[in-house]
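A lone chain, given as structure tokens: the form predicted on its own.
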Amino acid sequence: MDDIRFAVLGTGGIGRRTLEVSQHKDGLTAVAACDRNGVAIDHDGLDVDELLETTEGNIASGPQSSPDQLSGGEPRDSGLDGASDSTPATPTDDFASDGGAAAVEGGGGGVKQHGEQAGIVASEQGDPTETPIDDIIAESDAIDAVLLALPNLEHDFIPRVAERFAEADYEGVMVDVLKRSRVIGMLDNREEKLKESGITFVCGAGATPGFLTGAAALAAQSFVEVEEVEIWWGVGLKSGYEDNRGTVREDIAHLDGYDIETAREMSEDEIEALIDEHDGVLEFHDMEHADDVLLERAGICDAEDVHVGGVLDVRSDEKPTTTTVSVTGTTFDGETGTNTFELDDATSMEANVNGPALGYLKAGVRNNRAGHYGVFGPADLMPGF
């Protein structure tokens, strides 16, 4: 495969780790990231040890700015119920999007900005903008695909950005890495228009949903009917609550007596007081994770028999419990039994995002080359049930 140029959308934890991670990939150059406030493009590659370096605790990230910064376009209507992502716009002004692009995964919440010269602007590749999305669309015809690393409290921005993308006859792929099912719904809807401009959109690729789907997946192989999948993570935070603010509230939303709406209005030391009332660590049953969509969309088994639950420490480096993927069926002669996979505890929860979302990523752009379009989740990428 010939080398493979890619941009990031969004430099908070997942877009810095993804551009970290891609030097230790072949075939991979990081030629453009933005933020709310700057965009470094460079067609021979950026300099991502600079970027990096320079950006350091230095997040373009505000409590009062909608996500829609990014592309310089009017704030709508999140979509947030579940039914549709078609009402009217509204303004909004709120703290939910917590630090906008730099929120997802270790991103700031406000804290680590430093005036004009926030994020991607203090590079020396950075130049400010105030349409950052609209910066990559216009030099998309040299990127092969685009990875996503935007909040994904304002369920219909991804699929909004997708929608961007494709009116502007982008041919190539993206790649995100959300977390929720009702958003698999809203690509869907935008499936012919991804289809009609030549975009392979591969949905839900980091590592719940994405690696632990794509181990379903194949832990399915055995069977001729699955019963249940159950996946359960361990994810210790090393940088803790205050450089995780973003995927900290998201994730909040599952827990027991919460739900979007009531994570989104929460304070900051509301936050905090319900970390300490759980001594850093929250635990998560049925959370309502894409992986139960993506793998009925793939044919493995019915959404309500796939069953997702983690627990979050958010003052330790180390896990607090091992991630496994435990898929129960029936095989051909008639058992009953449980392949489970499980992924050592030395791996981070980086490692775990951003591998396999280059991983995706470049098994969508072979998609891509070979004329295949539209919207893929991770199982649909693995052998077929």
The other form holds:
2 protein chains.
Amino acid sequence: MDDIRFAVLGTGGIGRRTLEVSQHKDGLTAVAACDRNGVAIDHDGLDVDELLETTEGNIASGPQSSPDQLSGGEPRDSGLDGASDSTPATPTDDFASDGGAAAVEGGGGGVKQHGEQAGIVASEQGDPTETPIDDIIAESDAIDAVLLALPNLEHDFIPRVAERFAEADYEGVMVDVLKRSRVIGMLDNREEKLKESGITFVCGAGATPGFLTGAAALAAQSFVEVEEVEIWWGVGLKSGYEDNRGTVREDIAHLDGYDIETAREMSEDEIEALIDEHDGVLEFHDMEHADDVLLERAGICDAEDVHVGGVLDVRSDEKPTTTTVSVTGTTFDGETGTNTFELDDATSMEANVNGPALGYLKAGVRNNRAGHYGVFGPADLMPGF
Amino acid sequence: MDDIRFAVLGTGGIGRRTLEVSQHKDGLTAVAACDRNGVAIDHDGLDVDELLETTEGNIASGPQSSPDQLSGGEPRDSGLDGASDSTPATPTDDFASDGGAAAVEGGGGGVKQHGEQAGIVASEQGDPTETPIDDIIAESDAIDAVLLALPNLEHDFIPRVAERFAEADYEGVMVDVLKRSRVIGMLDNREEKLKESGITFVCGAGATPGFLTGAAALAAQSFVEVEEVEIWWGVGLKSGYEDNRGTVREDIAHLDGYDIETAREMSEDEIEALIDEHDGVLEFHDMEHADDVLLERAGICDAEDVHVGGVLDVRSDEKPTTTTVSVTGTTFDGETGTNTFELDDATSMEANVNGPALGYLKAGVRNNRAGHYGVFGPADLMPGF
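In place of the form predicted on its own, output the structure of the form predicted together with another copy of the chain.
Complete assembly follows, chain above in first position.
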């Protein structure tokens, strides 16, 4: 396969780690990255080391946002609907990094060129911009694939970003690492637009649902009928906590008594208090986590037969439980069995998100070049099970 | 994806079980099957139940062959080289079922229309023929995929069958379930011919290497460097023994002190004596089993870092050991870990061969329709890792 030139939207934990992992993979060249304040584009390939060094622990937008700033006024990305090209987005409208609560400057605060929370503009390669996504779209003719390492605290944020690329007639691959069932339907609703544009959209391509639904699709091959898929994950996130506050906030939305709206509106103090209350360890059951929808659409089993849960420990780097996928089914010869896939506890969440995300990105490019457009789940890209 | 019309060459254990499993899968229609004595073709779909019923325990060619009959005279498939279309093959030249030692009738014995070892001609749908493979080739315009459920006691038997389809300008998918490293190279040597014809050839698509190298390719996604892949399989084959004598003979070639030539020349009595000597349980280490070559070509690791072994018990249906794939590697953040994939002991060898074989067949068709021709390993068909 020819070289793949890719862009990363979002340089929080996931975006930066993806850039890092891509350096270990053949045939992948990072040519663009952006956060809410800036954009770095070099079609000959970014200097990833420099970019990572300058943005490490230095994410555009920080943990100090208040719920008012996040949710106040009109929706953060309201400018993205419809004719976004003719309505230049404001910084807060345009973007949210996954470095935690997004849009910290509320009504459009100033761009910091240096120091903490400057983000990508602290890099020599970064230029400040009020329209980072539009800036990437403007260069997208020379970009084969776009990884959306964005949080998705509004359900339709990622679908709407996809729509903007489609409106600009982008022909290429888009990959997200989302983990919320209902977003898949929102992408499906836009499938015609994506197809017309020539976009191959791979959704949920991170550790879970991506990696683990891929494993489930594979493990299901012993069976002619799958009765149940159990996905159970463990994440130790002590050293990665600051980089992944956005992800943690998304997880909180899956706790009993919380939903995406209440999680979005929590202040950082409230989140810290909640974590304290649980001694740093959050346990999740029956998460609405996209795995269900993605396995159903790949024909593996009914969504209702998929159960997802896990344990997150933000005060230790040790995994609090072993990540496993168990697929129970019936064989053609009438036996019932459970095949399992287990990740070593030593493999970090970051390793398990970014390797698969780039793998699915490559698979997306293969499909895109073969003319397969539309919305795909990771399990759809497995050998035609 | 549109309906896939497929043919099965060989109606021994693997061929028949594939036909059976295909009935549980959407979008697959069996339209042709053959063994060394006969062919059944119905472009509207075979009556698989009838075919299975009449050929169960009734394989064309039986266990009573002698080494002379197998190896005597000119090579069994000598007629397949070069212009096979103009040189009608004799029954013994044309075909070997996987129902045990092939070519039982030696110098071209008569076709039995009824009774034991009649094979496919015992079915209402079967017609006797001296050129079963050519008969299928003649109908191949209406066949999307061909599963080669043949034994491969001559290394180049399957590659040469592929060549015959290419010479007839077949455009479609061919899938085998072989398990021998050196055959991959023989297929690669013919890749240009296959590409010119429009053939997508998926090799080694059974349980191992197919299923388990797919799992290894997936499990490798946590790592930026894979240090070792260990594949360890267990097969309990008591009730499936008669149907799978060809496979057992192939396995014997992997035992210390044996090779493919000595295994091919063993009489059934000698095989029984060997099995007796081991109390029915054969243990294999460092098998030359194609998994190594297939993982290397997929870019997962070096062939020499792949180790394959296992235990076969022909006197019990219980697996003598649990089938596992262990992939050890280093993550981008410098940790070393081992991800594992484990098949339930209750899943039979047949279930684990035929589900994946049909899955890879579907993947092959997807690729073929996208214009991807040539030779592919199962792991090549995984998301572009």
